[in-house]
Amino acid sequence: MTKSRSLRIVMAVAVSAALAACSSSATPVPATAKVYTYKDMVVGFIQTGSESGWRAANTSSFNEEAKTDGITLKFTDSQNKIENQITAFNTYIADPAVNVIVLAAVDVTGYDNVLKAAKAAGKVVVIEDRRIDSPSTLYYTYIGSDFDLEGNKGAAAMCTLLTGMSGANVVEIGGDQGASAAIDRAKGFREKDSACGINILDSQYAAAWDPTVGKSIMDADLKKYAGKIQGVYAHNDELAIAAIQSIDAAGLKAGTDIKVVGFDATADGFKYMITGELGADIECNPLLAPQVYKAALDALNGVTGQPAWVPSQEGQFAASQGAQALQDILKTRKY
């Protein structure tokens, strides 16, 4: 075979080799260019606070899974204050170990400018938890619950605990009024709460998911509709035994007089669910560092074709399971 030929042959081979590479939809960065491993990473972990059990799971399933893949992970707890959040942003952005921000976000908006700063210096962003309202492109992916759905859930649920009821009338105690859990929970409800005739008398929002603020939120509706309230709606955990606590307190029984709806499934819910003090609880998963560490990875190595939304699998319990099938659930939970 010639010197020419053979040559022909190999550059050949070589652009046939480069064409094959761009027709993929999920393409990582040339074989030449660094390959990272997890030992590689370095994550600045934006938290929004520890306003819940809930939180606490969320948090504690970021720092296990860093310690066993060997993640180096620089942690930031804001106190749910969002100029808490685009401090450390600015922080992580201007820290040359950082080639990771992970964000779980207090509100919906206000973190454009921070996005865009943190692309142009090359970090990866990966939004988990709560979604916010910039555009996708300024981030890799969102992985997180759909709350939508998960309100859709809840007036379902709510639907079937009133049947019986002498009425359909609910009060609404929502989270944080700037978040996208407490917004959307609230805006699902609404898009099924007709099939019953579920009627809100009242609706109000805790600042900081504070269990406190909704008991004192009960408090008053219960003086306020007393003896015309036939289920509470509340957008976590914290919040419904808030509520049982305000019903009981003021002479009433929780899960017979009126029904509860819970939000999170952590294992203060299931106590209470089995009990039978709350009716049901929908679930929403905070173990979500597996997925959000393994994206940052594939961003990091150049691949493409991520969703801008990975939805979380969650699912729904209620009191009617019946405690020793709620307590053979809870001795396999996590959170």
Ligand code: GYE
Second form
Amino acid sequence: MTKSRSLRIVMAVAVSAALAACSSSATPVPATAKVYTYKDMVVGFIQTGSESGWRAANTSSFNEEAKTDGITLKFTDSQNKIENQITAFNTYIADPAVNVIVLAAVDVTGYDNVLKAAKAAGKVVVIEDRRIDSPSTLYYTYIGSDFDLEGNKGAAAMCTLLTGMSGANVVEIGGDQGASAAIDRAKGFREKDSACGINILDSQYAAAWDPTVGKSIMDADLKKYAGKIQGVYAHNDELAIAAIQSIDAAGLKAGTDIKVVGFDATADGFKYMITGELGADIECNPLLAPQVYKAALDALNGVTGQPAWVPSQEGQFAASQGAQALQDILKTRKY
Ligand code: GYE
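Alternative state: the form predicted together with ligand GYE, after the form predicted on its own:
In what comes next, the whole complex appears, and the chain from above leads the way.
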């Protein structure tokens, strides 16, 4: 066979192969699905407000991690009003640039309709911080603390502080009554307070976790139950510190006359444990952004099989650890 003939045959085979690939009867090459990266993420973050040191640390976590990852973050401070959260949800649902919505819920209930609308609009939703009562099918996952377990820890810590005082009287200063963090910390305490015969003398809730309300509650309790209160169970550090300030203003010594237990383990909580006025502080982890953003990225990339809830890892601290040890720990903490 001459060289020119064999070259013609090779070229003819190549052309027919190319035509076959382009013809309608050829199997279409599947388009590769887009692989999202953090730089593709535009997150609408609906925060509760700025009511505490914990909240400030939680907001910082989302701002700092977004910068690190190159995520575009749109932020809403809801001023602790659920109606503002519903409005923000509808704004982010309508925003074509937003592909992820993150919610830190003011209340435990009231989000079903906006979650359904977000799902219909193809938005990824991740719940962070507080659980809500909506069906878990309406969001990708929930990343936050086991507040019931925190309440169990709070009761055990109070029993330790009240050792030898069976049947002690404790007053409760709760956070916002609609928030799952308050609901579950109250529930968890009541599951375990019988271990040392605690009697809950009174229980009041501070709307929006407002420490000025917390102080008024403690002022009223000290008047109403003069000389009968042995312990205060406060749902976060700001409310615990408000109670301590009220106790001190009444001429009593927090940590000696009345034992105080708080939640969050913020830097201010540590300061009051170091002086001995705050007896115990149950940690609640606010640094959730890395986990939340990773979950959202998985959702965008079609990863399934994620758990409905990823509980936060956290510990607890007590004045009994000693001032120096607590100061050394405080130096290592981010908030
Ligand atoms: O304990 C409190 C904040 O949801 C765990 O909300 C959070 C709580 C936290 O107002 O300081």
